[in-house]
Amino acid sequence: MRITTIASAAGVLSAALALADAAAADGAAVVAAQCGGCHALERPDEALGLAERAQRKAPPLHYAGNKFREDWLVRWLQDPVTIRPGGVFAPAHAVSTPEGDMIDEETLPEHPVLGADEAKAVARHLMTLRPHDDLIAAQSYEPGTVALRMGQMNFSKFKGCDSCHQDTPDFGGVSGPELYTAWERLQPAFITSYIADPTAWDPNTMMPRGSLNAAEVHKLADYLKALAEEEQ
């Protein structure tokens, strides 16, 4: 009776990991269908520096495994709202104005909605992605807590992230994503890792790298936890 219930239990899970192949190469396809012609699927051409950063339709995705939180992705994926509220190169969206240089929101390219298996066999493909794991494991970051006012004035008075960054709807700067999200949607350690040294990850990114050691580095990701429990 043991033997054939071992044997069953092998047979279940061989076909689920099937399954699970089976729609992983699903979602390859879809993500070279749909998002090879906006997204960077493989490292691109960072040579080209600032070349290739102002023709960037989209974030690359060639790291999405080592970024993203995969059941966020699942959910963003059937209903996509702004994250870069300038796109990916704000320049190139920028129009002047007699109240200063605004963002062309009508420029801002759609992204496709996918329905739920869809979704969920793209994430699960994104998250195989994962040619930086060494900079992952050299994290070593525990998240605490921070008072949201003190973490709020870390972030905009004395280290300036507000200049190019959100952390609350329609206030802060525009040519970098926003950040109330960013607990939600990224690995904690890609955060850190990020922030400590954003040209690890992509040597053409428009953030610098900044002089921080790791408690700043930790208080900053802290600050968005923070941001993320409080719309809770």
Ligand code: HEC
The other form holds:
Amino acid sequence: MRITTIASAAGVLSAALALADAAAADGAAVVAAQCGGCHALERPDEALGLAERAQRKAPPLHYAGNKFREDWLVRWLQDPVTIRPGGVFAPAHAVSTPEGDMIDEETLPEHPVLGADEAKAVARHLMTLRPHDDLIAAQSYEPGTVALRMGQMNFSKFKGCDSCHQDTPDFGGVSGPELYTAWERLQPAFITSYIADPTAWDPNTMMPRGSLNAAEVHKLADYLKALAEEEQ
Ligand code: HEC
Ligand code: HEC
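Got the form predicted on its own; any chance of the form predicted in complex with heme C (HEC) too?
Next comes the full complex, this chain leading.
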């Protein structure tokens, strides 16, 4: 009796695994057919330098599995709200006004929307794209706490991150992704690795490589975590 129980549990498990595999396979087909026109699904020719960066229609997805939280992907693909207030290449969306350069939001493209099942299958597949497990494994970050006001001052006054990033809706620079949602979108080890050395992920990134030590990087990540907790 006991033996049958175990055997059937194993049967259920392998059937579930087979289903998960099938979902990932479907996801791969959807991604190949519908996403590659805008997103890099394989490492692009990074030797092209700024030209490669300026031509991008969308952020690279070839290391999606090292970058995103799967639950966020599933939600966002069904409701793709703007992450980069200035688009993927802000100069392409800027217009001169008497108050200085502004982003013409009308020129930001609309993102395709996926249904719930498709979003799950696509997210499952994207999570298998992990060429940078080495960069993730090199991180030693243990999430900690930082007082919001201290974190804010550090982020803007001392580190100058706010010249390109928003840490509050509509406040801060527009050439980088908004960061008040970074903690819910991104894996913590990706956040610290990218802040420490964005060029290790993307040689043509628009984000300059600073000279922050690990403790400084961890403090910035703790601030992004504090922003997420404040929202709840
Ligand atoms: C018409 C071009 C286009 C197509 C087709 C497209 N995307 Fe995008 N995608 C974009 C742009 C532009 C952004 C950046 C949006 C932003 O930052 O506000 C984006 C952002 C994303 C992001 C967030 C990336 C990040 O680094 O923040 C994910 C995930 C994503 N797309 C997945 C997909 C998937 C999966 C498909 C196929 C089902 C797809 N996209 C098809 C243009 C496209
Ligand atoms: C000169 C502009 C600039 C500055 C200054 C800057 N960044 Fe960035 N950052 C970017 C851009 C642009 C990207 C997206 C990569 C790209 O488009 O090439 C990015 C990406 C990121 C990401 C990954 C987010 C995502 O969704 O992909 C994090 C995290 C980040 N920056 C944190 C920081 C922190 C913390 C600081 C301050 C120490 C900082 N950045 C300073 C421009 C900047």
